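The data below hold one chain only, encoded as structure tokens and taken in the form predicted on its own.
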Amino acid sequence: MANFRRFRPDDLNKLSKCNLDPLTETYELSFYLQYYAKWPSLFQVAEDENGNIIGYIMGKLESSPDVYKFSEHYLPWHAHITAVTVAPEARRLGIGKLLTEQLEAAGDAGNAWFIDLFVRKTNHKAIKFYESMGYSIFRVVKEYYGDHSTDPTQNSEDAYDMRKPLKRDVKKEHIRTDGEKHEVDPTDVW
């Protein structure tokens, strides 16, 4: 059984089991610590009975800078999943779902309009997982990733920007059903 708790800085040395997956983004140490400093309650880990980190989620609550308020790409107050991953031996146990639901609940508590995330177009298992939780494709971000997870001859890979409306978005104004038809450049997302 997993124990869920807030991330602590000494957990940095325990994330490698989760980050070995080629579809999991691995960041510089300062990036993890920035999330810990700015959004500590939205950086959660799951650990096994031996104290090993077997999953984690990094999230935040934000909106686009006010200078972009009149841009078609402006994002109102929302929750964002920066990273969620589960170690291979702990998958299919509901850990990823519980971590994601915790961040969704924090988004609702923070009065966010929606929760979003970016996922590689080739990560079919993750896309199916998110769709089963009510997420849908809002847009395609062309060449979002600077590498390609399945084709080493490619220099980049597109991402899906997937969203799920939260309680505040009663009219479902911040999602769309034809997201695969809406393409944007990486410079259009914040």
Second form
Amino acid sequence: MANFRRFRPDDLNKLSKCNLDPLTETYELSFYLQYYAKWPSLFQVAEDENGNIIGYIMGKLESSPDVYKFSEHYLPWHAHITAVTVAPEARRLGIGKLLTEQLEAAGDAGNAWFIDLFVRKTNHKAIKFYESMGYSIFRVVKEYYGDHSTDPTQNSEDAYDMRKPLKRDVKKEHIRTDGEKHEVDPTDVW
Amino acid sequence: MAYNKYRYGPPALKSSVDMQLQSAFSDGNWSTVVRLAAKRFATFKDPYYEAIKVSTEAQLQGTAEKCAVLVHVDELVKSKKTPDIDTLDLFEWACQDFIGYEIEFAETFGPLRARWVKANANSPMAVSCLQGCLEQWDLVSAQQIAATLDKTHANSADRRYMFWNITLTFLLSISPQCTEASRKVYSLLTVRQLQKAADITESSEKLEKTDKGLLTEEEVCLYYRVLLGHGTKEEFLTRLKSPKLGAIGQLKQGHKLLFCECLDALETWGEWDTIYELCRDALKLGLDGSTTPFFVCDLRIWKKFVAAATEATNADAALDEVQNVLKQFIELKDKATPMYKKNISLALLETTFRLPSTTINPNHENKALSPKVIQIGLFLDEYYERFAAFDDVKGYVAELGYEEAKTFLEDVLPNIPGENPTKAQQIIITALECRLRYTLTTCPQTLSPHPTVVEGTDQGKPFKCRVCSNLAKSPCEDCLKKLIIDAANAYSQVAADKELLAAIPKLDRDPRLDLALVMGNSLLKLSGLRPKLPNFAQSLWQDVQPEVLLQAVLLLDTQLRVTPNDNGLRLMLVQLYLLFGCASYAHQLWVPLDVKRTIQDALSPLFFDRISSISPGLFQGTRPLMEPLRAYYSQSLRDPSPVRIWDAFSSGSYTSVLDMAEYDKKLRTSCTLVMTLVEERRAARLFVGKLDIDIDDHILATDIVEDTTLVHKTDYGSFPNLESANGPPIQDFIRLGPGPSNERSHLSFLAEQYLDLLSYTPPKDYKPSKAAEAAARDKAYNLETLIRINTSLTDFLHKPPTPKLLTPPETNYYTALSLLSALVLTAISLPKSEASVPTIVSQTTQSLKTTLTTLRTGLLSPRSTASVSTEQTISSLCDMPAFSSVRDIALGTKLSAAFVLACHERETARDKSGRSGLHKGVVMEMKALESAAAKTLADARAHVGVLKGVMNESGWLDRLLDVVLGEEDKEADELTDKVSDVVDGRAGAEEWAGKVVESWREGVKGWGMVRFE
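Would you mind generating the form predicted in complex with the partner chain now that we have the form predicted on its own?
After this comes the whole thing, all chains and molecules, with the earlier chain placed first.
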């Protein structure tokens, strides 16, 4: 049913199964192509037999800008999951997990310390999923999202910055057990 | 379209410039800058100050000052001297509004920057020059800079320069910017350079990061892309098998891209033995631990492996090996994730279907319960409850022989949930069975040929259905009816069972949705709805049974209220409502899909294609209807280079560079882009009559000329397609007409160009001093444009595929414009002194008048509301695109005649001698044509008036429900009863009927605002 391969720009014409789902955000062209340009091997898709995209992950390998080197929020060389989505029809097959594992492997291959991602605090399903894969909360980014997914009366929502240590972090120096107690502002994250 | 690298401000001045001038410059105090720079130039004689002065003058209002910089740039280009880089920056900033218009970057700044880099190759600024040229998509200059950098840094450890040079040389070699003479040289050059790099890799024990061999996955894949473009097949095949740079060698390093890409090339060449060997070796890597076990365990790979084995030189041995490898994967299945488990199960299914029957069933035992049937059963044992179960097996079931299919449906499928299935499991199986039964109605094996003439009478039923034994057409209507009844019964059973209803949210997919889709699709087929062929009738209503078609829509709409998040169903309904002329309601259904940003190019045609001819009123909203789409293109195509191309270069993503260039080219020539431009213009003309700019001058139309191949990429992936591969997919049935195409897009674009020419009026203050000369120039321009448009319109209309790509009203419209453009051309070029008007003129005008009369009488309704029946009205409401074409043809005719007559009047007014002006006969013909067009337009306006009157009558809700569900006091047929049950009877359908009627009223109201003059 599914093939895993690297993203190619023509896939943008086959995104309807994923991106018509209200839980999946559609970005500007430059956003997708930025990832394809800079980190092509970290932009992976799952396609069905007819070439429709039924899942994809976009990620990157980077560190915080040098200017923040001495900031407490500086992030060393790490992998980041920008977006991961699976079409409704392809859920419960572990496609999200496989895509995430592929990015983790790329992070290891790129000698990253850890892999991280942002997730809405109320997205319990996703949080549980990431926890099952070894991710833990590293910090809470206050009012990271400009809207609230469950409460229309609120105009912002906190994010969890979740992390999983990669092979390079032998001593597990880049994760915390009490991440929920560490709150930061959106301006502190890159 | 010009790239504006100074969008966010001017370049910095040299640090040697004094503070006073610096501060005036940074404050944008241009007059002061000009004055100070002139003073400094006089004092220091440094030409940089003159450059500041000239560049700053370009920011002032006066045309002479603005353009002075162009002269300086021209001098710089001609001088052949190495320019100063800071001067270049200033000039480029000053010329930002001229690039792409008055001057071309590739003829000015590109060569200047290349010249500067040649003299300063070691400067860090050289890379900025490369970036600048690349972002202006000046590949010639960019390649020259890259070549210079490569040569200069040949001994450095930085490998980027070499690959930038190779990538740019390759890009140039496949670009229209390359001269034919250079193309071959560049092609050869890239191949040789990469061959050399490949040889270094092959011969090195271990490649260091500073070596000039192929090291990264991107570099290796670039080599193969270049080989595919310019190399030989033999070299490609040889290298593909090499231990280091071959596909398997790359897989061992964790690089899958080459393996995926090469399979397509090999298939094109029919290299089945190589495909077979590669797939086998790749899959075995997972088994022997060289890669992770399921690294290439994709269904695509399995399918290619099996297909290649059947085509291999020694097919028997190859097929044995396929089974052997598959067996080993089946043994690993327990360790696999659900996705790979499923892929292995599907691989087993695929293998069973592709192996020769002598292999899988050597003794031909029990042909009905064949190994194929058993394998589908085994697959469904595991997956029947999953969302994608139907799509997974549909193709295989459609391949079964009739006896096999019968056994599968009757004996295998019902037993899949086991002996004591839950109610939910039972209904899932029923829904799956109904869907597969529907699919089988679209398969030839369920019908056998039967003499259609019985006792001298043609029964119109050329088949005997093997399922129900009745005489049938294709598909079998009796089977479809039975399917509707069975699905409706199952649907009603679910609706009445609280236990089942409570279980539905826990299921992968709501079985009611599947049952509704079966009923809806069956009703659509029963209604007579078919893909739009060139000979289909003008009116949808002439082809179909309206009540059955409306029942399908009602039923599917009812289901959408139950499962509002099903996008496939929603998209299907959007199409159906557009077909019905209910555009405002289709829009209401479209909006929640939130089609925005990047996905618009592929999805927007599903709503916007032909929208101005269905419901112009939609364009009268507070926000321009197609603004998001236009904004998307404006944003994405703002620069001449592909979005983010420098990011790809600077990151060493060479295959991304090539793919992004290709994607950008397609986006600039997208049928959806043309649709956006044309639909907005058509709508504007419907209301305003005149447009601000010609379509040719639109910034988004820069890349569209007659020989451009326009690309259509409409994404139908989300449509629920129950059809088998034996017939067209569902979208072909429910779309208003053929989908977007190169031919139709060009015709629509040409039509706009023609109307632009006819609508042109010179500015009021345009009073040329030499009137005769100006008139001659205008005439020459008009003739030249008319010849071009007429030739292109005729060419596109006469292309063999074109008739299949247009609706009949579109064919009428473009044919009429082709005739009109020819007529206008003859009319204005015919000398007044000719004795008589060529017969072609009278023949053409006669033909056009006949067309107008035929269309008028054929399509436009009676002038009185009293004589219009419900069916007639609905038919008219559904035929608005045809009505729109009548208006368009009439208006095109009127404008053409007016254009010719205006030429005549201008000429006679300018030259009172009586020698100028057009031929008397031509003028008479044009007046007659104008009058015929005016009459048609008046009738068209009256038609809208009649429709408006009829739609304003009361009782429409009941009238519509009477058509759909039959009159209340009369007994309905069994199918109508079943549909009625599903939609909760007449009361349940009332809300729907209200929305449909309201949408029709809104549509007619919109047409009421349209100009008919």
